[in-house]
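The chain below stands alone and is given in structure tokens; this is the form predicted alone.
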Amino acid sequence: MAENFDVVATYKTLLLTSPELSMPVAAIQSLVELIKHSKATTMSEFMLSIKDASQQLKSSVRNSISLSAGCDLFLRFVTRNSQDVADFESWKRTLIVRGQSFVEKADACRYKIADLGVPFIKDGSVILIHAHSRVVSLLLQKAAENHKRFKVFVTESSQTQGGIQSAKVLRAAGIPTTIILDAAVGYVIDKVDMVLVGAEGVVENGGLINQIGSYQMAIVAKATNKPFYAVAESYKFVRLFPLNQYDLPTYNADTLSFQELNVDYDENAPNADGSLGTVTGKTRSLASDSPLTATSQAALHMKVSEDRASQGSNPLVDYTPPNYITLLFTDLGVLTPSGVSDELIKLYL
């Protein structure tokens, strides 16, 4: 065992120096470090170990599910070529070296998905994605260097802020980009000719797991029947199979549980009557019916805590069936929600 090893500490150190690195790889790539540390003697203990530290790493975020897809894919690799193991030092170094190849093979794949969406997208077009998704971006990036001309809509994903950072990225290369309110997609779908979204995971059934606001957005788009593209990485396919938005693994009982809002009155600004607002830090509950008192509409400010999310009271993601997805472009090609089932049996078995 790596008793000194702290898989967890590993996995965020290589998401803060390493920005580009996705969940899953940098998953993966805390377990590769954690096999060169291992002291294990035992095959049993080995699997153990790795187990167990799989089962850490999932537990040390809220949303789970692209680590979830690293850390299983990671052990079926490593359980797959356990068998028949004649020199159990040998074979872990083995495991290292291919670990490594994977991650250095990882950025690859965003790079194939974006040669193959770069077709999809048309001279003139107007295109709406959602919060930031690197490889999104990239298929952007990569469209406008094929000297495609288009604009895009991006949704400023309040929670998380990724619309901003998407919004600097595709300006800094060069692509006309306007930031829209989360609750604007509706107002601006007729303008829009296509929408694209990124992905936390693709499940069984070719639905999709990814920041909260997707499924909206791809009711809108199939209300007004423009096509909805989802684009992923195949080593986020996940082993699930949800019934409903109820049935993903971050869901819990303290999920959309808005009991009380903080409520902050400005003390310096006036009441209705004149006077000057006294009560500061206040917290009333949503169901109470006693009427605001001491300030008026303009000196009432309600804040949401910053870290609502972390809370536990605002979903993180979000899960869009299958018959809202037209295409999913992926390393593997472009597949229809139906082909991802096939596929996870191939990485699988």
Second form
Amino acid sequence: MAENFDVVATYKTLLLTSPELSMPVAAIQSLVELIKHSKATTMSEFMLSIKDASQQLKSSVRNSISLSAGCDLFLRFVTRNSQDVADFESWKRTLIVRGQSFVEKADACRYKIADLGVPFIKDGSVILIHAHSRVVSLLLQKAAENHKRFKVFVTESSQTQGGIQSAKVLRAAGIPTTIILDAAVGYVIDKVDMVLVGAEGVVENGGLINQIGSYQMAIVAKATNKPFYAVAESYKFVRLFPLNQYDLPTYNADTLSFQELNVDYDENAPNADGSLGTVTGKTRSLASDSPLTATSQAALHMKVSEDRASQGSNPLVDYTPPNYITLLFTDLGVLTPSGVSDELIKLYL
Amino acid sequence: MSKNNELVDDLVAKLKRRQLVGSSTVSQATLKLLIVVISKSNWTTCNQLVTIVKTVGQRLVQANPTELAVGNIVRRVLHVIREEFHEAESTISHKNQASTSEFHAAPLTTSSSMYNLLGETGSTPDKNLQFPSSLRSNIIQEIREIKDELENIYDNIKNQASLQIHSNEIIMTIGRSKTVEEFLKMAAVKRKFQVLVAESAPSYSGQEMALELSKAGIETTVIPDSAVFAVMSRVNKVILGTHAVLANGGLVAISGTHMMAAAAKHHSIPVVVCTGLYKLSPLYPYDEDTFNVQFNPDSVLGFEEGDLIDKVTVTNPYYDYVSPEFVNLFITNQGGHPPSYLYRLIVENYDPNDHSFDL
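Mind giving me the form predicted together with the partner chain, seeing as the form predicted alone was just shown?
Following is the full complex, with the preceding chain placed first.
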């Protein structure tokens, strides 16, 4: 094992020191650091330590999807090259060099995507984007540099407030930007010419895992026949095949479960029908016509939302099935969702 | 070299004046020109030859950007060139017994582009590599194979006719497409079926199509374009020709095609598109009007109608863009493919570096 080397701490400091770094790239960089510190003398010990470290990384964060994409890509690379090793030390050195050059190239990926995506932005169009994605922002900045005139609606995305960050970046680039409520997607869609979202991960069937709210945007876009484009670097392709929202690794029993409302409303507002209280015990659904006053109901809502926030039971990401995605802009080119499966199969077969 | 330039100028002029139109005609002319260019010009390295071909390609494409087949053929040729050089390179380096065996990546490296993020990319070829003199003839040989493919395209497509058309079916089509014409004629050898042809105003090419089909003994009915929806409920299959197929599976086809495809979708009638692979372009429909042409509006509203002409704007767009969700199946010279599979054919036939001709 790599003694005294904390891969998780390395990962966290990397992300802190360079906020422009995306999670998969930081993960690969941490693994490269691990190799540098590795004192393993045999192949199997070495492989074990890398696998172990990537497992640690994955379990260290709440939402590991894009992180695991990086880890898996690097692991795949190491295993595939482990067959014909003549000199262990020099092989390790090569791995380090390759890893580092990947980190350097990762930035170039975004520029390539931006170049590919710019022609899709029509002069005079209105674009709806979601939350904050570095690659989407870069694409729009590039388009603005190319003298395209367009306006942007960005959803606030209340969980992370990413929309506000996006708006700052875009306004600085001279793009007229309006922040809208997450609930206003349907309201603005008629004014919108295309929807553009980033990605946490792109899954095997060409679907998309992204910040919560992307799925509903995709549904609204489909219903109104607007193109829905996803923008993602190819190192975000993950080997997952979710069939629905609840197949994601970030889902657990707590996510939006109904166990809440161990409400003490019995004390605040005495129940007219005493028997009901005993039947349902301490839980009671909000939908039932409760005798609560408007104010206490609001207080209850407040409590519920506080509860949920503290429990972290609200999902951070959702899954958009491939049939809602028009095209994906990646550094491998502009792909249809089925093109993504092809790339993943080529890598892992 | 100057002889080459003359030939290029000649083709450029013909494309500009629209003396050469139609995917099949222009692609054959392009291929013929490229064979001459490659065999007559001086080059020693891959980059040199690619630059020569790209420069010619750029001029041809600019001469008439809506003839997408020109660009496709140039890309096919470039792909062949790259492959031949690659092959020659690997045989040479095998002979030299790769001296620096620092890292032997698995053979998959070249095919998996994700893997390339970590692996070696764009290994700079040895500048001093001496290519055998047979390389030039090998490349020409490969290009001649593309030429053969172009010549046999109708045969390969029409051989699938009896699989698609069944007895007593009612088929609908629009415009005049040589591919569809051959396809239906071939089906008529074995099967008895009825064809409805939309007249395709204002060019009325549908009427010519109907004439050709009836000459071949097929029971043919001409309908006005406006009746397409009305009769669609009785149709079993819509068979379309196209001017070009775009990378997402969308079509650039004669105007009226979108309407017919939409009517078919409304009635859940399968839409089959017959096309040669040379019409498959790696470009995307950035904008629905990108690949359209406005024709002389005289056939829509003649100049004799002077009173009216003053008061209205008359346009005559020649093509429609049909998005991929309207198409169920593409019949190409390599078999039948759903629209979602087309990206695969693009990967097989074109090099991603050649999608644009910028040097």
